[in-house]
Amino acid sequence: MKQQKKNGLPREETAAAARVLAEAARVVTLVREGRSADAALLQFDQSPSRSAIRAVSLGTLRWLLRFEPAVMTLLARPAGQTPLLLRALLNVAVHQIEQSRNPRESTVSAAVDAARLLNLAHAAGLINAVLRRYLRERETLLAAVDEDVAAGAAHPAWLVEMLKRSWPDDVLAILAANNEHPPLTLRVDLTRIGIDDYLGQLQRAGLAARAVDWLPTAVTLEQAVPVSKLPGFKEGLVSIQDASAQLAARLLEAQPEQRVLDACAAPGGKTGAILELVPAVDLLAIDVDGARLQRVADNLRRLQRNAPLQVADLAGDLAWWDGRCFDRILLDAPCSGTGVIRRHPDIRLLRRADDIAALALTQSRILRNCWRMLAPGGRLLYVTCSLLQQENDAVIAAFLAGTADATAHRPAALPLAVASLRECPVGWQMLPGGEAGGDGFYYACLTRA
């Protein structure tokens, strides 16, 4: 017997699509209420639909600031008077209409069914009417939204203005890169296996990949796969880490036997990278969040590396410090995350314009405290995953102006030939995407006289 169909799809598939839309709408609602997407998605870790829910949720968050103005014009009431869950479901449905390969009519039906799953049955007729009108008018609606650069790129207007001030010649390329799906890049432990040998393992596993020519430890896969399918991941031969993040360990230029502080270390990607690059360092990893520091411990265990861990607030007093200075300090400062928006599209909704000045104050406070712990002749590498000069060069320039024994230093490992790496007045900015293919990261290396 042939399976009954509804709007071009088997009923079972329509029911499954409705469940995914409903769960994605719940995730988007939680993000609109202030929770991170990663936290909102945790509840679905054991769900057989986990991958689909994650893809639809993150895709909706990536494009919400473009799709929402279009669909909200079809409602008689203002967006602020529309319940968040209803708005989320409409946005999720519009995202699927625009991005999914499923028939558009089937997405409308799935959204109506999802409304019932979300206890929004009273709004099912409204959802059906709005989405069907959207199907008829979508080109006109989106064209009107796209007249505004920020809305067309699905970015908050305040962020686009800040990006224009920081990178006037690159802002359009940055917005485009932020809307790309990020690559899956691996860090290979070269003390245990060579790049060519690991590429061979990937090939035998049926996974196409290439070496990153400007970074000796990096391999990028052509298509993302679960970590369970990566040869050697469980044994610690490789880790998932963006190429721009991997570069930080090399720029630190740590030497064997040196005492190294990995400040703001969680979740431990850079901790592992330092220990793989220079196994004989005396490294201490610190983070203010004990739960996140546990992730550092878990990562080090998988990598078969060891380092003492310390829960401490580097923006506060240094009562925990034993007075022994560090030869190298990697300060991965808390920041806006505007350089990793393509990986964390919820940043577009969670971050606010007035966050930036507050973050800069925290960054300056942590930088001053870390400088107190740096040995004479030592080096501190200041790193953020931000694209905003207020958090980057402005913080470092102000620190240099007020610190007599601090000078800027250019690390030998900087890949200056990479077009995505731009020299700033003090440090260097890797722009997202482009030739390098990495996330947006800022680096400044300071030497203590």
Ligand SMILES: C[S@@+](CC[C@H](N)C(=O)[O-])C[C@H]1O[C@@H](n2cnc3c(N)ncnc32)[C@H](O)[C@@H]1O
Second form
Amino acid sequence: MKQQKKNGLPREETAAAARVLAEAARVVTLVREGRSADAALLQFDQSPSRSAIRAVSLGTLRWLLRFEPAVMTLLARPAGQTPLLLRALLNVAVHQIEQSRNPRESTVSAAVDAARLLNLAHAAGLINAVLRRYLRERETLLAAVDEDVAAGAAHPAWLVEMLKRSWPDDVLAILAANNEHPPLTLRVDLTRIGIDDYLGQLQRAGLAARAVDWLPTAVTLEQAVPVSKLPGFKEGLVSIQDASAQLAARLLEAQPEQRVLDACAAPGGKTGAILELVPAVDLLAIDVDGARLQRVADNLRRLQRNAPLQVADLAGDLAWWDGRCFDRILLDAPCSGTGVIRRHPDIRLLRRADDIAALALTQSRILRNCWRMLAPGGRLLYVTCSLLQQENDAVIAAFLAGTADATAHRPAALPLAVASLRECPVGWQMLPGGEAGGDGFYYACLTRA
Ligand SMILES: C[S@@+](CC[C@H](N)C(=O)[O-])C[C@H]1O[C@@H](n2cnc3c(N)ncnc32)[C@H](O)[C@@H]1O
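Other form of same protein, the form predicted in complex with the named molecule, not the form predicted alone:
Next comes the full complex, this chain leading.
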């Protein structure tokens, strides 16, 4: 017999909901303290509730900058003086109230129970009172927040200002795309299986999917599923990779037998894409982070591909380099990640305005070093998953202005008919979402005289 209902949900369901809210509040607190959401979620990898904890945590992080100002006005103390864990629990609860189908009253009860699980029993009365008042006043509270474009779209104000400067006509569409759930896109290894054959395998597995019309290797699933459910994943027939990221390997225009440098390679998404596209290249993958480079090794093993890997700081002195030049260099530079906010909502909280100039400096430094390793007549593809002109065209334009033997090149594989791909003065920007459906990426291709 089902146990007695508590505020519209059976009692055991409220208890499970309370546990998820408590764990999500812990994750949100860790992110507030500077940890990435992926790192904060690692501890729940083995939990039977991991998908629920992940969904609630990421959903809360996605909307926190809209819901927090609404609920914090109900506290007597300013938000800054409220302990992070208590703030996080209120944010998680408000996110559930606004976005889940559970009865709202039951979310309030679950939040009060969650407070006890988090050793916040002393604040249970406060949480109950604040959330009940939120339920009564939510429309007015949210309407007040929504008067500000940045807060209404749950983005930091500095980022909206920078986006406006880079994309004045597209900023609202970008904010809307950042708030959507990202599609699950696969890269199919066309050397091992045709796209129609793979779509057939997906269909037989009961997974609805369609080919991406502007990219021959890409398939988008209608619903995300764990990789264990994907036919051929373990054998390396497919990888998870957004279409805009997959495009980079094509724009590199590598030819068989060429020496290719995959600079800033980890975790190896583009390494795999290059090797599947042109298996006979002589590729070296480099990253400064040894632990992340291990993930390149794991990915290549699954894909049944091989490449030497090297830990090196590409912003440093190149002492490791043997002097042999590369015909193609893919520089997938470290960046703000402002093009992939829909996948990583924690970027809204973790990035600061000051980071952008510092990133641009590192990007320029790595670019100059990579140029030294490029053979005459060779090509370098500069890629970021940023939407900010400071990290993209500005870096490349300044480099071109100061480098006599560098010219911009237009790769033949650019899907120019796709409306989300915008031509910049030097490179090309894929905006997130829209008709193309991909992440936000920037590409610039340079040829050495
Ligand atoms: C955008 S990620 C690369 C993603 C990768 N290309 C892929 O497709 O999976 C940027 C990478 O740059 C690396 N990185 C950052 N600074 C670096 C440096 N100074 N030298 C080499 N790699 C660096 C980071 O460790 C990170 O793995």
